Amino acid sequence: MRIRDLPTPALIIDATALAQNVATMSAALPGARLRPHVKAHKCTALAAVQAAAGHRSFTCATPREVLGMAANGLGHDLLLANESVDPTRLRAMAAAQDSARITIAVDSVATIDAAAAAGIHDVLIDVEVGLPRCGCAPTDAGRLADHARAAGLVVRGVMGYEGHLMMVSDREAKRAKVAGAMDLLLAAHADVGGDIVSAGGTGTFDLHDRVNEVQAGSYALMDTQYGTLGLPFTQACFVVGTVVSSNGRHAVADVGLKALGMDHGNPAAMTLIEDAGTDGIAGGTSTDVWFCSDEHVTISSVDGQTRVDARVLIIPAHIDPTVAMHEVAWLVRDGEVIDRWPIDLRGW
């Protein structure tokens, strides 16, 4: 089977680009220095590729990801980098601790008590380092760690996600802002203790020499937003569409809002060369994306390349929610489909 034979919209992963991205990150952050974030791909087959590169600790965003990773033998060290007070899901993760090491992020007395009541063994204190999302105040971290230990939990250390800094484009400004965020995290760690200081993402992966693990995830597949930063990773994931209408001025392909994460704006698009060579997926001519609707993307026509039944490559602006909208990813090399990877960690 070749790319052209796939029913569309189809999520495809370029095996060559994926391997390059994994190797590049593994060279920069080998082994336990990287805790890959599986929320970016929600796929145990891809996680197994990361594990084969030496990364046996993983970050998860949902209990479903934790349980799916554990069930697939990828539970050496799993971190739910998210708070939960759902007793059913917490008990399910606690039941999986016989076959996997599972650590839960906590940032309040309520989340600590919920974890302890469910039988969770290990926690990290989640510290807010500038992103107004989850995380306790740095000055409150030590008190929460004491409460967790009094509740019988093992406090493994701290985590803090500087997500508000991922897309800072000025390199030196980003370096200074990351350093300030890590000052907060390290001050909290001094009060908390434990072996783990965890932070970071794809946009700041190479700016962390004071933490012992980085939670990057999008590097494996990439998207157009991260593509603006000049990172040493290439686009490895696309959504293939079929042109279903074309009038010479614009064309319409069958990739719409229900197949793309749109919170970072419109995707990019280019035509697909059917007879790909030996350099992975062969894109043809770039074309302007006019807008997306429920089932369609409207693009500028390219003479001879956007006829009805032609294929186009849509490049997601935000990879994480895009992947989560698909049931399967097709692994391809040089235009040939070589494997079918279920997106088996979808849901919560």
Second form
Protein chains: 2
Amino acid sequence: MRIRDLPTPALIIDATALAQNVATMSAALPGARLRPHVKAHKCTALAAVQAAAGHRSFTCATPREVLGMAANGLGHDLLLANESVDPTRLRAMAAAQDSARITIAVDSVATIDAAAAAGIHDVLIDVEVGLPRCGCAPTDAGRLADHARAAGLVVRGVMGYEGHLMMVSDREAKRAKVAGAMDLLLAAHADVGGDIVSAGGTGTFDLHDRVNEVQAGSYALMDTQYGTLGLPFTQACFVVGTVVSSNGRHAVADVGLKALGMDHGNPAAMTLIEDAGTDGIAGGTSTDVWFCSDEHVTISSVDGQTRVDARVLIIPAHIDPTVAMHEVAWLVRDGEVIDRWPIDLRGW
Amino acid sequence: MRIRDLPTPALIIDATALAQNVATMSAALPGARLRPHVKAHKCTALAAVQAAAGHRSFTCATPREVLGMAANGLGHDLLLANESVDPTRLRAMAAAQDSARITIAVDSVATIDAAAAAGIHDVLIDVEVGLPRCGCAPTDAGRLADHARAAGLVVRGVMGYEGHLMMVSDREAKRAKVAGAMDLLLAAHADVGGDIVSAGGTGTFDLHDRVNEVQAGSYALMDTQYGTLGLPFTQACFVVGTVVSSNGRHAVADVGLKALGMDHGNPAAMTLIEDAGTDGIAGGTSTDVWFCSDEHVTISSVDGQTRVDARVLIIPAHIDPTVAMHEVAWLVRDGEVIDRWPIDLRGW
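Having seen the form predicted alone, the form predicted together with another copy of the chain:
To see the whole picture, the full complex is given below, headed by that same chain.
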């Protein structure tokens, strides 16, 4: 089966680009230095590729990701880098501790008490390092670690996600800002103790010589936003669409905003050079995206020639929510579909 | 079970508000004057409520919606208001014609020939009336109808979606613009013939005295964007979140951009007055949304008091893609969960 035989919209992953991205990251952050974030792909088959490259510890964003990874033999060391006070889900993760090591992020007395009540063994103190989201104040981390230990929990260390710095374009400014954020995290770690100091993402993966693991996820598949940063990773994931309507001015393909994460704005688009394999993916003709509707993307017709039934490649602006909208990803190499990977960690 | 017992993020539908919206629309556009668009809810249980209100003809955006409606006994008169050249899906819809009446939109020789080759019986000519998406030029509609009839297809009429006019805020300007778009559609209909002239949406539902059916969908559940228009419909759908992190400044709930359509920007948020039922939904305290992340929304803490484990109600900015991200909707009345409705028409 080739790309044009897939029912569209079809999420495809270029096996060659994926392998390159995984190899590049593994060279920079080998083994446990990288804790790949599965929220970017929600796919245990892809996580298995990362594990085969030496990364056996993973970051998760939802209980379903944790449980799905554990159920698929990828539970060597799973971090839920997120808070939960849901007793049912916490108990489900606690039950999975027999076969998996599961560590839960906590940032308050309430989240610590919920974890302890559910029978969770291991936690890590989540510290706010500048992004106004989860995480305790750095100066509060030691107190929370004491509370967790008093509740019988093992405190494995700290994490702090500097998500507000991912898209800083000036590299030296970014380096300085990341250093400032990590100053906060390391100060908290001094109060907390434990073996783990975890931070970072794809946009800062090479600026972390003071933490012992980086939580990057998007590097494996990439998107147009991270593509602006000059990172050493290439676009490995596309949504294939079929042109269903066309005139000399615009064409309409069946990839709409129900198949694309839209919080980073419109995707990019290019024609697919059919039967040209990887070069076809890299070498298509870019064309302007006018707008997305529920089930459609309107693009400029290429030289007025984009015909009905042609295939186009849509490049997601934000990879994480895009993947989460699809039931399956198709692995392709040289235009041939070589595997079907369920997006099996969707949902909550 | 009450709202706060639901695992979050939880898509909930307020049964009272839904019933009001359906009744209001049915009074304005009774029976076949409304062809409800199922793309807004992707839920056969909700479609059954619309059918019980007298609307037995439905609009669909994807083959899966058509097939799911037919399989659930809602196939009295299904219009795929979208083009397809997928032989497999067209054949699947053709096979469903034994038990359902299925009409496919076409706007080109290619889409007509694909429908005929697959064994589809009924088509309708899709006409572009100003929105640069699918639809033929109005002056081309007659030629395409002739081609379709020559191919053995029954041409039931025309449709033309004036989607570019939905959000025009000045009512008289909107009336004039819709009239101009319908001039184009009616001119095309004069060349095409057939019983159906189909157009419109929630934003123009009451401006269509010259077509015989309106394709509104969002009116049943609503969203913040349509909520700005002063329509006689109230918000009936929310995503319930649990606060998992909070400080005196901001709080973070577990409703992120993987649970919300983001193409219309951020959602709105309010606290949930627990155990207060419908009044609780309507009467919560609004609070500012700072930003959405994959699995989180950061909001202002209400008076610095929003505590971990509180529930918040997130009001989607765009209902269609929001619903499509959820596996199930929970029907609630007076705070009590009274039914579980699978979002069974997701996907393509």
